[in-house]
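The data below hold one chain only, encoded as structure tokens and taken in the form predicted on its own.
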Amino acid sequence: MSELQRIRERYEARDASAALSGFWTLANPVVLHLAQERERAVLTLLTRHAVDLAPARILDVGCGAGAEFANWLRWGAQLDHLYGVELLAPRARQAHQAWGPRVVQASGAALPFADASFDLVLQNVVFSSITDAGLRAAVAREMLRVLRPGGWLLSYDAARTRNRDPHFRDLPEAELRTLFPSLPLELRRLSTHLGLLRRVHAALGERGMVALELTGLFKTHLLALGQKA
């Protein structure tokens, strides 16, 4: 079985699971807490580097059903400047119906766009779903190919989770820098360990999650922003 086929089958099974789809929703206070932490961190980085979203052509690699598009619109991007690629056909169709023809079904390793077409290229937990090193490198090369000089790359992914799922592989800082060697990346550690955060929420509620977040401990993910020379 090819790596792309393995990923398709894995996510088709995940999408068919009511338990998983029911958990990963903003109605879940734990998921909402993690999403809000990431939003604050993304906006802080974009503001620090004066990234102007209004004129920016933005590509979301592995966009799923397009859930992140609403965030980019709230943050100042324009709908006709938002593009996405998604490997799974059902997710791509859903995103296409919601957001229009700029969402296409494609592999991140073969992006259907010209060189230097985008001002900002992003991925959210795509690399951790790829266990094959060659495919990871191919996706990274494609992301850099379609990013214009002076454009920005934004990455959010698991860095050290100790997850034993054979379909999951962390993306530690050293490998992230190897995948994007030409980019000076500014990094932030985010996302308290999910199992621990769930236990804290059950015992102490939102205040407990906020207190734990403020310690800066038990972070499992990395947010990275870098500008192409």
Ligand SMILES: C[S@@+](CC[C@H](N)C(=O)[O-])C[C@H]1O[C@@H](n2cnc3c(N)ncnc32)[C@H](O)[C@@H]1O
Contents of the next structure:
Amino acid sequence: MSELQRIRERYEARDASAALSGFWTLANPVVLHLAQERERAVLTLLTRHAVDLAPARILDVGCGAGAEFANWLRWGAQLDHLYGVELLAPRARQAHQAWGPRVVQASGAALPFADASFDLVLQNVVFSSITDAGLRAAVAREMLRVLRPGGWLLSYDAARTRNRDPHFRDLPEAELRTLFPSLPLELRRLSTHLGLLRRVHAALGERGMVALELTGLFKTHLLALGQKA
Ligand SMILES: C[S@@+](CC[C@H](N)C(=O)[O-])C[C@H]1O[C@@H](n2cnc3c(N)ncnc32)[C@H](O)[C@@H]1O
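Moving from the form predicted on its own to the form predicted together with this ligand:
Let us now look at the entire complex, which starts with that chain.
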């Protein structure tokens, strides 16, 4: 079975199972906590580098059902400058219908866009779904190809979860830098270990999660922002 077929089947099974997909909703306080930490970190980075979202053409690679589009619109991006690419057709349709951007069903390894046609290209927990090194490299090459010189690359992904799911693979810092060798990446460690966070929430509630976050310990993900030369 090809890597793309494996990924398709994995996400089809996930979308068909409430048990697998039901956890990741903002109604879940643990998910909300992680999302708000990430939002603060993304906006802090973008603001520090004076990235102007209003005129920016933005591409979300592996956009899923489009959860990130709501953020980009809220953060100042324009709907007609917002694009998505998603491997699964039902997810691509859902992302367009829910939020309105143009979403193309395609692989991130063959982006149907011209060279240098975006000001910001992002991926949000997509590489960790791709276990094959060749496909990871191909997606990264395509992300760089469609990014204009001076444009921004944004990546958020698992770096050291040590998750044993065979459909999942961490993207450690060294590999992230290898995938985007020409970019000076500014990194932030984010997202407290999920199992630990769930236990702390069960025992101590939101305050426990905030206290643990403030220690800066047990972070499993990396947020990276880099500007193409
Ligand atoms: C964990 S989900 C994240 C979805 C979305 N980025 C978000 O944050 O809500 C990973 C998504 O990446 C998509 N994906 C994985 N490999 C891909 C590829 N090679 N090309 C395009 N999409 C891909 C999957 O279909 C899935 O929707």
